[in-house]
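As a starting point, one isolated chain is supplied in structure tokens, in the form predicted alone.
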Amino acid sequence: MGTQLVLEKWPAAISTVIIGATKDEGGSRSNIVKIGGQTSLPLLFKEGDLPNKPKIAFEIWDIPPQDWQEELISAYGKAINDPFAWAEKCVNEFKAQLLCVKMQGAHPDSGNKTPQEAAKFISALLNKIKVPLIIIGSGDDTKDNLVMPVVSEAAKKERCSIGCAVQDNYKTLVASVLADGHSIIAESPIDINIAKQLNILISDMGLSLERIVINPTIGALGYGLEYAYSIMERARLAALSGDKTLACPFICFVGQEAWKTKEAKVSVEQGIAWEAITATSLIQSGADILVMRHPKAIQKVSNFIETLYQG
């Protein structure tokens, strides 16, 4: 007698979010990136549809990074000193299909660039590279409220994913995203209830739940990964059970968490392993976008994804 699998069917699905708009859609991107759309828990291929593989976004900054390890910086060579050359290297040499641009240069302690300078940078970047963009602020809420609306307008019709909206500071960003046709990244501090409440607040402003990507905030391997994993798992269970306010894809900023650990600073090989293992673990908890830093870690995780989705 053959073994029979016990399969569970879920009544709901995760929203599909599209990043990037091609010329036919009014944008100028060479490709689009689709995330979400699952009707099953991660990697349970026999239980439902998993139409879109997890995607990896190369993290780049609008200024040369000041706090990255030398071993990490050396992976990009001299290109890292020029954000445009850095982006082109990611696309042309490392075959990036998605970039995550951090507007760090707008931070008061990192150059304090004006909104106009930030918008000019994004416009120029969109002209130089043609892959879809995720664009996030510097992390200074006051300055981001000035910069990100102008950046959003500069990328109008390109259907970017813009972030990060937080519970105490979301209205300005939501209004801009709504006007300019982007999706939004909603950030919550590893708390399923805050994630749900923030999504409700955003949707109450008129932005569809289908245009929200959840940043649950994660920890690296050994630094809170287990807790983040369980929160993502609980949110995905609730979403597939019918809670529409949580039925959004996840984005996880793996690189920034992995490379600040003391273990990653021991050697570049250990840093690469730390980033790759953190990323592969989060794929199994439901991550849809992994924002990563080291090209070798990205290659390892890309190979892992392809192996998982073979056949």
Contents of the next structure:
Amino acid sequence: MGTQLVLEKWPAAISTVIIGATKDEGGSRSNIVKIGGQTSLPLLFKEGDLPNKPKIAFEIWDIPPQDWQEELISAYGKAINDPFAWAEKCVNEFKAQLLCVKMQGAHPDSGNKTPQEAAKFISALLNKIKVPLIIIGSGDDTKDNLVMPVVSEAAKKERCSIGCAVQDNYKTLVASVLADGHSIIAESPIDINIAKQLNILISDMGLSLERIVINPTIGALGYGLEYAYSIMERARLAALSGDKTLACPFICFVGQEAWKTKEAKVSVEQGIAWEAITATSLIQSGADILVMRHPKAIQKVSNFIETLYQG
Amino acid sequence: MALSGLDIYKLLPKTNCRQCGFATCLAFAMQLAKKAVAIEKCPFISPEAKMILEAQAQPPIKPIILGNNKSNFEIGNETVMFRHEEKFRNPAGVGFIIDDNLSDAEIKARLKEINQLKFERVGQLLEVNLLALKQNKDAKRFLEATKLVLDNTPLPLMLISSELASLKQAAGIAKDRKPLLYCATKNNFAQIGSIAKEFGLPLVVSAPDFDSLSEITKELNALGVNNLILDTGKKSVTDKIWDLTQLRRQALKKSNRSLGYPGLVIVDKTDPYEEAMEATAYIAKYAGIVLIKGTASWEIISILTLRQNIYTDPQKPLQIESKLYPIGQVNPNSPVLITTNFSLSYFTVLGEVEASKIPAYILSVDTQGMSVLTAWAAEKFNAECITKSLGDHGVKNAIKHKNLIIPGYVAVISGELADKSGFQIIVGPKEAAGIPAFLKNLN
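Compare with the form predicted alone: the form predicted in complex with its partner chain:
Let us now look at the entire complex, which starts with that chain.
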């Protein structure tokens, strides 16, 4: 007697989010990045569509990074001291298809750049590099509320993904993203209910659920990775079963978490492995964008994604 | 897929003979459903019914113990598809393949490296589990190498050979260590099954598809060989993940006995990063045993840490005893740092305090294993709880000064904590990584 396979059929799909707009669409990007669109659990190709591979975004800052590991800094060399050279190195040398720029320089403790300076930086960056952008605030709510609207406007029509909206500070960002044609990153503290609630609040303001990317907040390998892993699995199961408010792609900030750990500081190899395995494990729970730091870890994970998607 | 009391009742003689000690067959069936009584209590049960009920009582994925009573590990016995549904029970065994065509000295050196692969993380010991010796030459060399391995590692063994005579010889000398044999196929299952039976050894069954696997396991069961592990052979990573997922579904969702065994995967990569990424992918998705070649400590600690994460019980976060822990040569003037009893919080703080080389006390407040911010949000790490903990653990008696250092993330509780506890509150860094610099600048 033949073995009857147990096949799961899901009634719903994860929404597709596009980052970047080409000339035809009113932007100036050379390529676009598509994420989401799944009708199956991660890597189970036999049960549905997984039309878009997980994408890696290189994390860069608008200022030379302050507390990055020596190993990370030397991996980029002198370029890291000039944000534009850093961005160009990612694109030209490491073949980045997507950049995630953190506007750290606007933070009151990191230079306190004015909103106008920040906007000018983004305009110049968009001129110099042609890959799509993810733009993240400095994490200081008050300052971000001043900076991010002008940054968003400076990138109008470029269809960036902008973050992070949080439960008690989302309105300003949603209004800007809505006006300037971007998508939003909605951050929740490893909590599926808050993720859902925040998505509802955002969509109530008129930004459709198809323009939200969930940042579930992750822990690195050995530092609570499993919490995010399971939250993402639960959210993905709910979304595929029909919960539209959770049917958004995930973005995971892997680099910043992995390189904070004690283990990543033990040796170059261990640091790279720590970042790579944090990333690949999250791919299995549904990550769509991995924001990463070390070029070699990025290259390893990128090859692994190719292997996985060859079927 | 458990049978209900009524389902079981239908299989009983329905004579109400009372010989089982219950008034009716139905009452007996109800107790059987609760697994409160053994089926043997019924003297009139038919052999067919007995078989169904015994099968019912078994776990859907057979637990398999590898190794002997001195050194062993258990795999299988899993009950869920996703860890949030309950938990994953038996961490996947991580093993190493050694080829017998290496020289004796090379084999010894590899074993020495492997034996040292032990790591302590958040209060748990992370260890590798298995040593797989693979035959590449003649029977004589395989036997020599088997002896060498037996003498040079305490780890449970696996013997890989396609020559049954060699395998039998090696299994014979290793039998006290209960080696796992690799592997039964469509063509050799009867012969290899008899070796496994003779020495009472577990056996890997290998076939590329579920139908063949299922047929072979049934044949082996009929021969009395029941401790099996399944392998679907060399395939792409994605196909392996599909196979492992399907095997677990077959066991859990269809109670398919013939596929209700743990799975084994051999990773065949030379790049250690690729090997680690692939191995961890299988650990997350249901593998019972993962075999690799690389032995670099940085690679292995990455793999074992992922395994530790995935196999942590989601309902019971790792926690430590709530206590005032003296770190280093403390004296009554040493600083006191406050954190939670969530293992990760405590051990992260501990690591940084040790790194600072400044003796200090760490008070781990009982937050039921919640981390700092979660516990604060859940009112388990507020002024009241901390004050109680200070009293319970005699902090006032241990120190002469009146200062407490709290995590930067809960700076907001400073005022209330000062009022309630009578201590002066110093707000520490938000991240533990800031502790050494903070402690050095404290005075």
